[in-house]
Amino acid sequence: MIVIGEKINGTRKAVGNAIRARDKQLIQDLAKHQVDAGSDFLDVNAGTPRDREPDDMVWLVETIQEVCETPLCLDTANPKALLAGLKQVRFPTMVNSVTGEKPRIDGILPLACEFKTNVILLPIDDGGIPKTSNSRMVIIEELVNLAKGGGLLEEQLYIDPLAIAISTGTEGALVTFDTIRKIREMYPKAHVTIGLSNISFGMPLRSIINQSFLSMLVLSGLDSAIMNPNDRLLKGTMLASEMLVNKDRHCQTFSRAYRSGALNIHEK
């Protein structure tokens, strides 16, 4: 599983305060803790007003790169902030995200193509989020064609089938699973990622919901997730799920994680 650590996000109060105060220590600790927990990418979202965001994105990128070499996932809808960040990255990177909305197609996708980054594609257009897997696939097909036409390889595409809060409609997860299966059939070389915690928004016991959802996603074909890598129960669910669908040869990854104490889950 390709893990995209989600915790450096300026919409979180502590992170937003650190960005405003230029508190390097907090940001660097978040980065190192997520890397130590196994993150393959670090999502970087300044979440600040558009006029400030380019400077804040540059500061975040520079601050994180002082302490780790993990690829970054630059998360913004602001082309100026994205360009400023891309000019500073020293390692292969990812752009989060391109939707079917015209400002994203015109402003974000060209930069991902110019810098040859990985890119997350989301099936949203100017009409909003489609309710069916077939209508989501229409947008996904358009975005994949645009990305490939811009010079990106299918392997650089991370397609997000979308997780909608289960509290708004209990059929939503089924649409997500069906969309993943269709993505896998049409684009076997692409990755499938998801903003995992969206599913449990507004519900109690969110951790249980996220764990259950993740195991079903892995069975459907998910191979990447934007998630909290420091959640040991969630990490255990991820590794166990991959083992059970034959993605962990001889159970080695799960066993190594257990022996190292990375899971630290007490058995009853």
Ligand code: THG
Given for the second form:
Amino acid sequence: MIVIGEKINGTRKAVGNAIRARDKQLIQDLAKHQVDAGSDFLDVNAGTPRDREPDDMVWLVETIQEVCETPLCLDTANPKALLAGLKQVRFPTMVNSVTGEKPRIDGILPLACEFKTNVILLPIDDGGIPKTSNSRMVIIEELVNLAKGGGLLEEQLYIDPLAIAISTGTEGALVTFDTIRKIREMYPKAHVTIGLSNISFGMPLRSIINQSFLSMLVLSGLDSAIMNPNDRLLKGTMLASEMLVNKDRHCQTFSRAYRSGALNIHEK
Ligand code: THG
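Can I have the other form now, the form predicted in complex with (6S)-5,6,7,8-tetrahydrofolate (THG), not the form predicted alone?
Everything in the complex follows now, all chains and molecules, and the chain you saw is the first one.
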């Protein structure tokens, strides 16, 4: 599983405050903590007003790169903030994200192609998020064709089927599983990622919901997630799920993680 640590997100209260106060320590601690827990990428979402976002993105990228060499996943809809961030990154990057909306196709996708980054593709268009997997696939096909036309390889594409809070409609997760199966069939070399914790917004016992969702997503073909890497139960579920779908030869990764103490839920 390609883990994208979710925590450096300005819409989370403590992080938003740290960005405004230029509190390096809090951001660097979050970065290190997520890297120690095995993150392959760190999501960087300033979540600030449009005019401040480029400066905030640059400050976040510089602050994080002072303490770790982990690739970053620049999470913004603002081309100015994205370009400012891309100019600072020293390691391979992911752009999060391109949707079927014209400003993102015109403003975000060309930057991903120019900097030859990995890129997340989201099935959203001017009508919002389509309700069915077939209508999500129509947008995904358009975006994959545009990205390939811009010179990106299928391996650089991270397709996100979209996870919507289960509290807003209990039919939503089934559409997500269905979309993943269709992505896997059409684009075997692409990655499939998701904003995992979205599913449990507004619900109690979020970790249990995130865990159940993750195991079903892995069975459907998910191979990456924007998630909380510091939740040990979630990490155990992730490794167990991959083992159960024959993605962990000789149960080696699960056993090693257990022996290293990384799954020990009684320690912090
Ligand atoms: N797709 C893509 N990018 C995305 C999203 C997506 N970026 C933003 C968001 N959705 C994913 N990031 C988060 C970050 C934090 C939380 C949810 C989504 C969140 N965190 C809880 C908290 O901060 O308290 C903890 C969650 C937990 O219980 O572990 O809610 O969909 N491409």
